[in-house]
Each structure stands twice: as structure tokens, then as C-alpha cells.
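One chain comes next, on its own, written out as C-alpha cells in the form predicted alone.
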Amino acid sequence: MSDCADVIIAGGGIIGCACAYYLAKRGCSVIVLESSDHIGNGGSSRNGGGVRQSGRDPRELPLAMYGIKNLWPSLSDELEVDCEYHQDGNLRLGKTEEHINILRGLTTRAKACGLEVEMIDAEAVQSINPYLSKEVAGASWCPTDGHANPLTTTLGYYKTARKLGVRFITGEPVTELRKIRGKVRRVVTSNGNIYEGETIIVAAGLFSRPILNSIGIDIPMQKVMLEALVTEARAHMFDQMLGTAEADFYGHQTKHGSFVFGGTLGLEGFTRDNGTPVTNSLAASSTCRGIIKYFPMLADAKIVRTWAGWMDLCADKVPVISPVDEAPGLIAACGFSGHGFGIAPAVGYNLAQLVTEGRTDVNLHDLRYNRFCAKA
């Protein structure tokens, strides 16, 4: 019965791959179904690589803190791949008084959760990163934040999970879930194939919504396009992850010297006929103007490539990581709203605990599905 396993996972991004790896380590048989022809073809390979705690909603912050303390430091050795993990801090930048007020609020809420983070002035910002523009008036500073390589990390989980016996099937879009005697057990694909498992995990990004709709479950999220660019390699300048008060700009310098920068333009975005998101000259030029204001020294840096990807933006901008009471046997892990990469190891580890032990190290109550249900 090759189409049966203990756990069936819809989605071959970093969340699905991490879940598969940690489940297989615990002795579960696992099948992962990926709609595209490539593993990690969605947001998992199209993001800025931030591994941060600062600037997060307090509801998801415990997952970020757990992963950075317990999983990220040894992940390259565990997955036998260079995840390019740097833990050199995160500067979240502000230029105006309004920005500084936003950062103060984020810092206060993060401190209340036990995070080591503080507000610093312009002079302290320059001492940490002297390449930043003098326009920066202040920042929040979290020394335990960092960044990693999304593609190598995702593929590291994939390859190591395969070694443990996980079966990955690409080009197999999930279209429907089915119940047997009130329990979600079957997954149906557009190719007409049916897979059966004791537990079904839906971690298919923005495609999770129609999959869950097939059994009357709706998570309010929409797709939003994000765009980013990579520059040519330059001499080493800094190791911190950067962001802004309004989350409209982010970036870091990679291990190889190139810079990865992204921003939000606010346009609807462009796609090819097959729905693949593509970048456009308006977004790239706008992002570059923003970069130059932060880093005047990079005004002449050449852009090597650009990319675009869909973000599954949840209504309240934090993910759903939860069993679904109305559908026993089902776990939803979606709606990560553009910041799922950094917490992916913690999500995978804790969901593997949930499946095998019925408990989690991190309390996931605030990320439950039924927070959207109407109160009587």
C-alpha cells in the first residue's frame, strides 16, 4: 500500500519538509505531496532568509525563540548542509519619530515575552553598522537574531528526510480532503490519486485555503506578491539582518558577499500565463531607490537577478498552526504571512511532537484555527 502512510503532508516547502524530517526521526512513515515539479518552489526559496525574533507578533514569538535557542545553532550539522546560518543580530531601522514609536511598541511587547531586545539611538546604530545612512534616527537591536539561506535549508530538510525514508511526490497537486467515519484520512490529487494516512497536515501555503475548503474549513488568507533582488558580490561590510519599522524593506549580506534585499511596492504584481509570479522594473527600481537611502555606498552595485513570490497573508498576519476540532486527524500549518522561514524548524519539530506525543514544547494555543470562529 504505497499510497498509505502514518502522515500525509500537502506541501513541499520548508514547513512540509521540516515536518516530514522530524516525523521520520520519530519513526513515522510520511508521504509529502508537492503541487509543483520542484521542492521549495514557493515562498521557501523566495524570501529574505531572516531568522529573527524581533518585530514578531507576541503570538508567534515563542516559536521563533524556541527555534533560535534549540534548533538553528546545530541545524547545518544535523542536515549535513551549510544553511549559512549567521547569528549576528537584527537592526530594525527607523528614520522618523513615527518609526521610532512603532519600534518602541514592538520592543516593549517583545521584552514582555522575555526577548533580549532594546532600543538604540543613531550613534549606537552607526557603531554596529557604520555603512548605514545618517538618515537612520534609531533602531531596535536584537543580538540573538540572524539570517540563513532559504534554499539550502529547505533542500537540507528534503534530502535528509528522504534518507530517513520519506516519500516525496512532485507534480501532485492536492485538491480535496475526505473523511472516513468522521475523521480526515484521505487526500485526493488533481491526477486522480488518493493517499491515506492517520494524520493529514496541510502546509501548502496559499493553496491551503482551497484544500481546506473541500471539507468546509476556511482560514482567511489572501495572496500578496513580494519581490526581492540579489546584487553582485562585494567586499564584506556587515553580518546583521536588517529590517524597518514599517516592514517595507529588509536585507542582509550573504556569506558569498552578495546582498539580498527586498521591499514592498504595494502593486498587484505580475504573473506568467501559468500563474508564476514575476518581477517588474517598477518594483526593482523602487527597491533600489530605498536601498540607496540606507546604503549610499551601494549606489553603483549591479543587480544580478530579481525574483518574486506569493505570500499567504493571514487576516491577522500570524499563522494557523493547529489541529482542527471539526476535522479530527487534520492539522493546518499555513498563513505564515511572509515570515515562516525563520520559525520553520520550530514548527516542524513541535508538530512532530503533536502527532507522536499529543503535546508540544511550545504552547500553540494563540495560533489555533478556531480563533477566527464567531463567538456565541
Second form
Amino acid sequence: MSDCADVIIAGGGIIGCACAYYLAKRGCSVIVLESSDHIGNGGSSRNGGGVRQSGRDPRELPLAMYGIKNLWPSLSDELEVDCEYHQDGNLRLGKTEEHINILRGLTTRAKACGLEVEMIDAEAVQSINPYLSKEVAGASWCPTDGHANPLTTTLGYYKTARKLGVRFITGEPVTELRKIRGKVRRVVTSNGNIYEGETIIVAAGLFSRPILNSIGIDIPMQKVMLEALVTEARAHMFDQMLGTAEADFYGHQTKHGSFVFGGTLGLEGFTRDNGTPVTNSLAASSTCRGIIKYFPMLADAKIVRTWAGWMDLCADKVPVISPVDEAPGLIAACGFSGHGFGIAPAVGYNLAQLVTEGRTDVNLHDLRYNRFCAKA
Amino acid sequence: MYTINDRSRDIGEFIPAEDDDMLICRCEEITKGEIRRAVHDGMFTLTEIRRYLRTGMGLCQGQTCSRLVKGIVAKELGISPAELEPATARVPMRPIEMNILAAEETEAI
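Please supply the corresponding structure for the form predicted in complex with the partner chain (the preceding block corresponds to the form predicted alone).
Next comes the full complex, this chain leading.
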């Protein structure tokens, strides 16, 4: 089989798989190189499944809005898997005056970007979700937000892209990019294999930094561990995506009936590096305390599984989705900072446009690779 | 640690079998046929099978079915079960109520 293709993608996560799918649909030949043994083994399989616009930075909000309007509603049919997409709104909850002030600020900023989001009072919160603690004083409410299943969505992109002829190779870590006559064309892996393409997309999460460093491009990002947990299945309670002003937990009830919740421990960025993301013994307990404060009735729900994952936290907490001027032929799509899942379909779709038409529906200028500069 | 694995290699067509309706993962009610089809959809590792179908994600966390799933996937791929890495075991080993986990000491020791 040929090691040449129109597009070589470093990274078999949801971004790489979505790019591969939309490129193959447009008739491109594509090879995806994934470093680990499994497709979607990083943040793609470890996130909380939010498909959210509210709470997003205005620079990446247009991508979120584009995906929710154009791609998410038909994604299950298109990928022939159940993405479990629900568009039943996002409640960001607050209990204290301080929380409400945080939420007001977020709401005002999102409204200015044209997002349909509003502040609602305690009574309105109870009417949307009667299972919440009576202590909830108010919330921000974005009715067009939702959630989906990251596992089936990621593997759905993989499955359909593979069916369209995309070649996926796992256990093939990209270590180096090489230029030929001033254009990035070659991709070298740690197994000593060389792949060649007209366009190279680097979507390797955390590992994008050393790959881009090989041709002198550096994107300021670092790895921060995040953790999540899942409960046993319970009778259906609610369909909204939930978050809190304090970010002590976020999550939703899945189609399966289990609740997937993520939470923060307070030591993010300083947890021990075990080489692989290993759960911290303090994290699940901390998240459970956060959940019980808002859902007293879930106190006896059993936790069946906990897991951790690295996020590729960019210096300004929004991703780089950009061609690289100094390296014609190269596109970077990395640094998704823990909120890449919901925008992944829009990223894949727009990058396929960029490769095949030289333009994108969503203006990606604010996400360019060279936006980082030192303070004045 | 990682093994190169070309997902475009030919593993043959999916051939329906008489026992495809047999339940393999009892917690999540996944059949042998679903597992075999998932392999043909490209799910070549036990981790991918688990994420795609939920095998071993129920209350027993795969303690009952993981060996069976491994055998089925290996046979479908035409390799030895020994070549397949088990999916990662995750804490807690037994389901634990939230209020028990939440009650740990929060004061610095």
C-alpha cells in the first residue's frame, strides 16, 4: 500500500478522524497516523460529552454555533452510529450571590456574540430540572446547548472514514515533519516509516507541540490532567447538560441511564505525571461532594468507574486551528484546552474546506498559530 | 509499548453465524454478533470494542465477559488472544456510593 496521500493527518483523535472523514467525502486520499494503540485514546474518549456554546470564549464560539446548527443534528445518521446527541439545553448553576454574578458576566458576554442565553431564577430552574437542590438560586440557560457520546462519535468518524477508504495506522507515533523544497511534505514516525502528502494536518493533542517543534514552530501549551466518573444506570431523570458557576462539576445523564460527571480537584496542573493519565485518589471524592451539593438525591448512586485524561491546555485556553505561514502545506489543529469535543465536527468540516477549497465557512483568524506574544 | 497496526488490512467479510444472538456481555446485553460486526467496522482492540459497544462497562466492569470478548475478537482478526491487550481496569473495583466516596477527610493532615 502506498505511503503517499493527498493529506497525512498526525493524530487519530476526534479532530483527526473528523478531518479524515470530511476530506474523504470530498474525494481526497488520506492517511491517519495515531501514536497509541487505539483510535481516539486521548481527550476524545475521556471528556464529559458537552456540546456547548454557552461559557465559551468568543473566539471559538462561532465554531460551536456552526456545528450545532449544521452538523450535530444529523451526525448519527451520517456516521451510522448512535452519537446520543441531545439538544435539551445547558444549565449553569449558582447557589450564592457570587455565583450569580459570575453567571451574569458569562451571559452578557455570550449574548454580545449573538448566542441565545439568559439568566433564570430558582423557580425557572426547578421547572426545567426538578431534581436539583432547592438551594440553587439561579442559573444561566442556553436552550440550544446539549451533549453527546464522545466514544461513539469519535469511533463513528473513524468507522465511516475507514469505509470511505481512509487508511488508519495505530501504534505509529509521528516524531518529525520534513520540508521538501520549502514545503512540508514528509512525516517521519518513531518506527522509522516515512509518509508523504500534499497537506499535513497536525492534530495530535498534547504531542502536537514536539511534532511542530521539529520544523521550528512552537505553540505554548501544557498538559493538565482532568478526571471524570460514571455512575450505575438509573431511571431517566433529565436531558440537560449541567455545569456550575464554580466549575465544581459538570455532566449529564446518558442514554444508558448512567450519569457522567467531570469535576475539578483544585490541584489541576500540579498532579503527578505517571506517564499515562492515572486517576488521583482525591479527585472522585471531591467531584462527588460537588455533585451531592446540587443533587442530594444522587447521594446513594454508585460510582462504577473513574478515569483521567490529559488536556492540551493552550496559553490562552482556546485552540490553534490554522495554516502555518512559514511551512506551506502544514495545518495545525491542537491545543483544544479541554473543550474540543463539541466543536470537533465543525473543525473537521472547516479544515476539509480549507484543504480542498482554500476557504472556510467559519472565520478562523482568531485561532491562528502566531497570535501568542509577550506582554507589552 | 505500542504496536503498529494497519486498520486497512484485509480481515475478510463478515459472515453471519448461528450463535450471533448469544449474549456475551450480560451487564450491557451485547451479543456475539454485535462484537464480531464491530471488528469489521474497524474496532481492532479490546479498548475500542468496549468504547464502541459498552462491553465490560456495566456493573461487573468486564470481570465476567472480558475473556470471552477477547476470544471472539482474536478469532475475527485471525490472531492469538495473547496478542490482544486487555482494556484498562478502572477504579473503584466494586461500585461505591457517592456519599461514601464524598465522606473522606478533607482537612489537611
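Residue numbers count along the first chain shown, from 1. We call the rigid core the largest set of C-alpha positions that still match within 1.5 Å between the two forms. In this text, all values refer to a predicted model and were calculated from it rather than measured experimentally.
Legend entry - Yes/no, S74 Cα shift of 2 Å or more between these two forms with rigid core fixed: The answer is no; the displacement is under 2 Å.
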